[in-house]
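In structure tokens, one chain follows: the form predicted on its own.
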Amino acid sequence: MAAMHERPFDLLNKAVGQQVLIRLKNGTDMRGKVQSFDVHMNIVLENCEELEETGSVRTKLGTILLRGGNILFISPA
């Protein structure tokens, strides 16, 4: 029997309420929860933070918007 195959959007339906961790394509890193996304993969965080390159919080953002053509990647935080 073949095995399930997960669909990106699968995954980002499981993540919405989850915490994650996104890399832009310009090196930042945000961390935030998933409120919602959009096929174009344009995503609302809210308690959004950007973070230094240790991890730390550099800035807190609040509730923002993220353009998915600058998206790296996104993983569970």
Given for the second form:
Amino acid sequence: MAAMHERPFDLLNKAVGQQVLIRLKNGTDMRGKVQSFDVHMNIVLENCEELEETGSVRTKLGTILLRGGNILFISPA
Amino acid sequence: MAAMHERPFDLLNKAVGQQVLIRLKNGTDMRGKVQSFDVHMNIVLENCEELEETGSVRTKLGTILLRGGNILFISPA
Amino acid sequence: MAAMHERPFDLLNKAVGQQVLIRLKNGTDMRGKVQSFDVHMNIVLENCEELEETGSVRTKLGTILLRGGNILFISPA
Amino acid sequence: MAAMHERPFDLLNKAVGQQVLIRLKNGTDMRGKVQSFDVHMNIVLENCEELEETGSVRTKLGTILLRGGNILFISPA
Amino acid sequence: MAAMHERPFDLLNKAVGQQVLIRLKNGTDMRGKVQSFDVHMNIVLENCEELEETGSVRTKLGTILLRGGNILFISPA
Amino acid sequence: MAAMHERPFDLLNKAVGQQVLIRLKNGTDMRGKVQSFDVHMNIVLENCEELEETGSVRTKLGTILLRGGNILFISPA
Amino acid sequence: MAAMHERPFDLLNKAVGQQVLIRLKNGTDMRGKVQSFDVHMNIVLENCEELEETGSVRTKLGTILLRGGNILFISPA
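The form predicted together with another copy of the chain, contrasted with the form predicted on its own above:
And the full complex, kicking off with our chain again.
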């Protein structure tokens, strides 16, 4: 068995100040820079963009506070 | 790793007395001035307007108490 | 930052004895006089009416106890 | 501000031994006499009838234990 | 106000060893003999049958452990 | 009233090392041997097979950790 | 009754550093190497790929933090 030196929230912690892609449960993809997060995975994203399925920008949303319960996954961009 | 000086609810705290756009889980966009909020993200919005997809006003709702569980994201307008 | 002197439930507290409009998660609008509420936003409404989308009355329901979890927003009428 | 002398569960307490109409989240209407309830709004209804949209009886269910989480609202009949 | 001498789970307690009809949130009706239950309304049913809408037996399931969260109502058969 | 000597999780406890059929909330049937479970009804199934509605095997999944929240019922096979 | 020497999370613990297949509640299959997990089954997957129903790769997602609540099952690949 491999030792586990990290925990999932470490990924979020390292992502502060970095760009991430977030896929929501409703299928929408958002891209933005993580400013802060909390234990519920509520996240403040700066320069957040809602993406088309093709990956191109549909809407520029600016800064948003995203409720963690809507998130499917988060990926460092 | 960047230091995190803020927490997501700080965005809401700064938004008191300011206009925000709120997207609901059901896809509806609401715009109004934040009067108060609590830890469940229940929010009282003044002069709240329900928006068309085009961004124009569909209905003027006045003051509303919005249950936090319905929120997808909140964005300072 | 603006100071927050109120909390969302203050709106409900002031609404006791007053008429409110409640939009449910399923899209239905209800109108009635708030008799009481609790921390789960369970609300007793007197003379409650279920409304058509046009705002006209579909059904007179009398007094009801509405489970808070079904509420999208509450607005003083 | 009006004083609130009652709490929502007082309505249920007064309804014990009385007939109520219960609308479920799935849109079904049930009618029956409240025998008992608990803090989750689980309710035992005697002589419970599932109603058609017209209000006529679709099925006689007898005594049922209804899980509170399925309830939209309860109304003294 | 009528006195409430019983609580909803008393109905389940009396049903141990007896046949019940259980309607699930997904609309399915199950019939079986209650062997045991817990505070989450998880229930073990013996000789459990899944019913057609007509009330005839669709499938004999034998003994099952049903998760309480799927239950709409339980009725002594 | 019949005495209740068992609790629902006793069925799971007896099923360790045995084959069970599990119906999921999404309607899928899985069959496999219970290796372990926890209080959330998370279950590890060995030699797990996803079944067609006819009961024939659609996919062999091997060992899986199934999240309890997805379960409708569990039946000793 | 067979003795239960393991608990479901032991499967996840052994999977650290190994490839797993994860089926989501929405039907999507993901494949990747487990880097870490927590008690909510939030999982960090490295070299994560979203799969077609045929099992071929639809999208390479790189490293992702998957929220546990979206998971149907996890299988060592």
